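We begin with a single chain expressed as structure tokens, specifically the form predicted alone.
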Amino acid sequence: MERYAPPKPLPFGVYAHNRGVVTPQYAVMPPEGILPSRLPGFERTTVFFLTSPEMGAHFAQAALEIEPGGGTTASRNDGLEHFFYLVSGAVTLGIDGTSHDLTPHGYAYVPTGHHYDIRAGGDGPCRLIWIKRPYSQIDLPIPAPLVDHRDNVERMRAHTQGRYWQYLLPVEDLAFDMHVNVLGFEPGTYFPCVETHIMEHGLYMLEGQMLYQLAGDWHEVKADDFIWMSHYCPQFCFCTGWGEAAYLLYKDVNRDISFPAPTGRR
């Protein structure tokens, strides 16, 4: 006769607990829940899509993990505007045939109509944030390409003590239809109010940890987490933990309201 064997305990995580949340107003995307993708035109590159029009966003954002020697297989020009921010590793970014070496926290803006190519260097993989969207043309010249580094950008006080902005793209130039900034917080610092505004956001946590309130729901976030916020999503946050927190923030700006085409109904 076989002896009775008690059932083994279930492994941790069997109830599919995860910090990831997707709603019509916002999404919280921790990296452990984002599955890898591959793309034509890239080699030795893993793509983690953070947001896209499929989620309801009007832009796309991804994290590229590129092995040494990997990157694009040829120069690319898809008619979109692009912003690249290097989180770690080393990358050579070509714009219209001119090469630019990026170190961690280096970044580049590639306007619509320009060619770019990417090649990872160094001895280890790199992590590159990629933002892209159709450019909204107005009666101003299209901006020129821009390459710089976060360390070169002045820290501006952001309304309250203990917070700062770093404007990575020119904020006074109305030709830009998007801003990408770094917003930093000292421990215990928080927004002065619950913001509810027309700008859409893509937020990538660079360092530290925070509590974020999104449409009334609280979420704890940390480095490498991503948040998408739709237009008019109520938002509030404060910095937790023992050190500073900072995130890379995309938003759409400098364009008037657009209306859907008339349907002919009264």
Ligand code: UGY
Contents of the next structure:
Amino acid sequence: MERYAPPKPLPFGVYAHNRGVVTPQYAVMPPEGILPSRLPGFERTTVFFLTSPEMGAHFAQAALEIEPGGGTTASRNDGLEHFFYLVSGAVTLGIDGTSHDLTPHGYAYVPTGHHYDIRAGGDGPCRLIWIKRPYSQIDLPIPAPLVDHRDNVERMRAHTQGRYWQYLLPVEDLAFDMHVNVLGFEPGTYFPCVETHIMEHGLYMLEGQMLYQLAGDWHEVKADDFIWMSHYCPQFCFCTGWGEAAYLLYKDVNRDISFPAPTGRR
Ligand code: UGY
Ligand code: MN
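Now that you have shown the form predicted alone, what about the form predicted together with the ligand?
Complete assembly follows, chain above in first position.
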């Protein structure tokens, strides 16, 4: 993957070839433009923030690149809910002291109030997607921790010729305030409509390439790119290239509107 590195010598055309765009309604974030962060509580771990409230999002998403033996320095519990998806490498994820070995495309949901720790195994760096947000509690029991693998999840194909959906979290359980799905596309397939919906998205390209239309603008995206889509951002896509494309999609769901405190006239 092309990753930010101070280029020597400076190549021509950096600006012309830039694909990164941030607007109030959406962002396209190719990996080469995202500068690394480090975080207290992590060792031998580079954090690449993909979206956060600073962008306008109501959740945060990051890619962690962890060297073998690296990870968290201690067990963490920040009160947020977390979703982890391993793109490459090997990770042992602890939830409340129980260890789970993740292989590529393994994933885990850590509900609010639970402890987690991360340790990279293997002999090369691993790439772990991390989604987190404050849990929106309702009058239902908080979901339990969940660990699984994309290969175990049914590919739903109803009414979607050439495309499939994998619901990584239990979609019937309204206690969840997020869905995380994998959507797959054969070349030439596209959505049956331009979607315009209240749900917000974080999209991480897992495989292939696509033309994505966001608020009327076309963008070409490929594996390891990230897209943030705000609430109501019009969205549409075509699968391009010669192989299937697939992405990991965060979506906020199952909650009513919350109004800001009234101001002005009474
Ligand atoms: O379910 C969805 O909202 C999905 N079809 N949106 C998307 O992939 N941009
Ligand atoms: Mn959508």
